[in-house]
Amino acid sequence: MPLRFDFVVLGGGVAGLSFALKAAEHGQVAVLTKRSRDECNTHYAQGGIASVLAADDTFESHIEDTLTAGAGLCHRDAVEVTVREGPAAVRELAALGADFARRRGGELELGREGGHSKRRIVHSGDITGREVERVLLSACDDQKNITFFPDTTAIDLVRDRQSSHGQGRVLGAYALTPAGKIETYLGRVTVLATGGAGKVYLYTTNPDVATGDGVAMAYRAGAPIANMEFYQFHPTCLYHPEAKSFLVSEALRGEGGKLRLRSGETFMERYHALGALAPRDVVARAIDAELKRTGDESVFLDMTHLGRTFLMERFPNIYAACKAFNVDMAVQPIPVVPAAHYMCGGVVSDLDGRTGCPGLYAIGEVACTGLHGANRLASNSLLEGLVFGARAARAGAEEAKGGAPSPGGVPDWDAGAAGDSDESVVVSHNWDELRRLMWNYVGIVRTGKRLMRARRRLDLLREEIREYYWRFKVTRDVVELRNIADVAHLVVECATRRKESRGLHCTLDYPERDDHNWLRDTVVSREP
């Protein structure tokens, strides 16, 4: 029998938990997380939450910084909503017990990051995401209307097969339980809060759960997807064979860190007036260009002039992680390289999180609200999750007042003739090949020829994966492989369509920005 709730939330990061906490005041909430409850991109966010809280800061300044970073593609209404509703969201988080850094007088200590004209980053040292996750989980635990289902992998969205016209309403999701069974989770409202898709690339700052599940499921259900060509590569990840692309926060550059070549020469002033504090797309491309020019394996982030005491107090987590890999950032520069970090496109959604599929909402990194445009401004992501989680909960509560889905409209899971696999090597091989070809052909700098090669190989891989998916019983590995293949297809499709360079999409075939023809979103959808 299906499990029935008022709200089904897929994902347990800042957006999903913010939604769950508010929605629980109006009904029963199920929160499905693919692994443990706190294993998500939010948990690993280092920098902080951008918000206008200083006396010398203004909403207009934060809005303009966001619009500038977004390279002309931000939707101004989404930017204004996020910025103007941000301070209240931050204060509410603090009231729940978030331990934000404060000065001696008790006021919040605000940091600065690339692309920001003011100090406006609320932080908990360099583990802000972990603190946000802790506080929200604790608050959810105090709410009796919220039930968590950890280690539960969403497979596909459930749609109403009795819909008489148009797009069938989304009724919930099929999911693989820890016991290996496939259960149906039904809700009056279904919320995608599944985060990003960094694992589509070979090198990423993201945890293993970031396989683009929400985007892939929404695409298969017929929801419009937009701007997937704009994948942000974080400029500074620790370069070490055992570090698994450990993120070195932008906040280090905000506090005066200098980017140097192996020779000791600084180089960012050649690329942007803000130097090392330029927006991420500029810094990542600059580093990529310098590595190609010099043949070096990394550049270096120099913090040595700031002193050991300051570094240990301001960046205790990063300091300890670097030290574990024999890099003492107090006396030696940190070797860094870019890695896939943040998805600026996603499931098209409005200012309340509604998507093109009735009954389906998308919030956080999985959504494309227009906030980020062609490039995300640093530390706007946790802010987005807080603001849109609350907005979607208000809208979803109104929608949930309608009737529950009729039992006849819920299709059972069909396993077909699937059996146990004796060819699991197919999964691991295709997983590696797909991520490698995306890194080599659809990375920081692209060409039409590289995209064409990627498309041809992806078509073959997706067919192999589709055949394997239907022949054998579903496992989490197969679900994730199927999803990153669909996400890769969307990235290549959007990148192929955009005949210009803008923000995070840089193509050597069309090196200039073209506002006349391309000042618009790239939208892709399929028939459900």
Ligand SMILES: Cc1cc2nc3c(=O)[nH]c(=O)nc-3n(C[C@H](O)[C@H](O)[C@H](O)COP(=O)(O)OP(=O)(O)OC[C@H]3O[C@@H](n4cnc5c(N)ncnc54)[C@H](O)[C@@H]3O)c2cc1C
Given for the second form:
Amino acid sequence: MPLRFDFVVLGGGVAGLSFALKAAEHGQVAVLTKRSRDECNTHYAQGGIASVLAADDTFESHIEDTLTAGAGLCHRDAVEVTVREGPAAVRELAALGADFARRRGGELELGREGGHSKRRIVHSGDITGREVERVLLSACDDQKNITFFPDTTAIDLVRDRQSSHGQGRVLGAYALTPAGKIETYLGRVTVLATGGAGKVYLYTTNPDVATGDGVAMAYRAGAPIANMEFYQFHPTCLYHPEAKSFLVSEALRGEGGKLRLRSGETFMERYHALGALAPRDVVARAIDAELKRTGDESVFLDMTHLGRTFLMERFPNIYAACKAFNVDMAVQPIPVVPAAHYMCGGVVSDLDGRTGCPGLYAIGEVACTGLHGANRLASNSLLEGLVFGARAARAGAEEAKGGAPSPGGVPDWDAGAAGDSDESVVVSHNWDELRRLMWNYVGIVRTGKRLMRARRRLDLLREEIREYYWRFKVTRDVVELRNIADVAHLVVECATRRKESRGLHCTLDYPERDDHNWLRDTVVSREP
Ligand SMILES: Cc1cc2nc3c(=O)[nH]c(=O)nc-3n(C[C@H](O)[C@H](O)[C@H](O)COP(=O)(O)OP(=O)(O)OC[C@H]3O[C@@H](n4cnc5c(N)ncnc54)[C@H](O)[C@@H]3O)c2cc1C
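Now that we've seen the form predicted on its own, could you pull up the form predicted together with the named molecule?
In what comes next, the whole complex appears, and the chain from above leads the way.
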């Protein structure tokens, strides 16, 4: 028997929880999370939330910085609503009990990050995301209308193929439960809040849940997907054989950190007037170029001139993590490399989170609202999750109230003749191969030839994965593998189409920006 709700939310990060909190005032909400309730990108966010709160700051300045980073592709309306609705969203979080850093007088302490012309980053030391997640989860726990389903992996969206009035409408999702069963979760409104897809690349700052499931599910359901070529690589991930994906925040450069080569020489001044505070894509490409030129395995982020007391107070989490890997940042520069970090593209959605599929909303990192354009400005994404979570909840509540059908007659999941796999090695092998080929051929700097190579290999891998998927019983590993393969396909497809370099998409074949032909999004939909 299907489980029925008013709102089915896939994902419990900042976007999903912001939606759930508001939607719970209008009906029953199910929140599905793939692993524990708090395991998500949000939990790992360090730097903070960008918002106009300082007396000397203005909306126009934040809007301008966002548009500049977005390299001509931001949708101005999405930027306007995010920036203008930001301060209220941040204040609301503070009112819920978020422990943001404050000055002696009680006003919020605002940090500065790359690409921002003012201090406007609200933070909780260097564990802002953890604090945001804590506060939102605790507020959700006070709401009796919200039910959490942890360790529950949505596999595919359920679409109405029967009724004459709502054909094509998304009715919910099939999901794999902790007991290994596949249940049907139905809602008047279904929300993708599944976050990013860093695991598509070999090196990433993202946790294991970030396999692009929402984008892949929406693509398979026929929703338009846009701008997947714009994958942001964070320039500074801790380089250590045992550090899986530890990010060294942008805020370190904001506070005066210097990027150096092994020789001690600084190099960012050769790449950008803002030096180490240049936008992320510039810094990531500069490091990539220097690593290729010198043959070194990492560059170094030097904080030693700032003193131990300051570092321990301002960056306690990073200080401790480095220490755990035997790097004492007070006396030695931190070895760093770039890693896949943020998906600027995603499921095309409007200012209320509506997608191209009726009944389906997308919010947070999974969505492409037009806020980020060709490159995201640091700390704009937690903000986007807050603002769009609330906006989608308002629109979704209206839709649910306005007679969105309560779905019925949905077929249960059909496992067909699928049996237990006796070849799990196929999954682990393809997982490694796919992520490595994305790193090598579709990484920070691309060429047409590399993209073609990637496409050929991906076509084979996707075929093999499809076959495996239908033959064997569904497991989370297989679901994730199928999804990273679909997302990889979308990145390659978008990157191949864009014949210019802009923002995060850099190809040696077309090194210049071409506003005449390419001042537009790259939109891909599955052929029917
Ligand atoms: C290390 C790091 C540092 C960052 N620092 C900052 C920062 O300082 N400021 C900033 O603005 N941004 C930062 N970001 C980016 C920001 O954290 C994310 O973009 C944002 O948190 C995304 O929120 P979200 O709600 O969209 O997704 P997430 O927080 O990633 O949540 C996704 C949710 O979806 C669930 N999910 C996924 N697939 C499925 C499925 N198939 N079925 C069920 N559930 C599923 C997951 O379990 C999870 O609950 C950082 C990111 C990282 C990784």
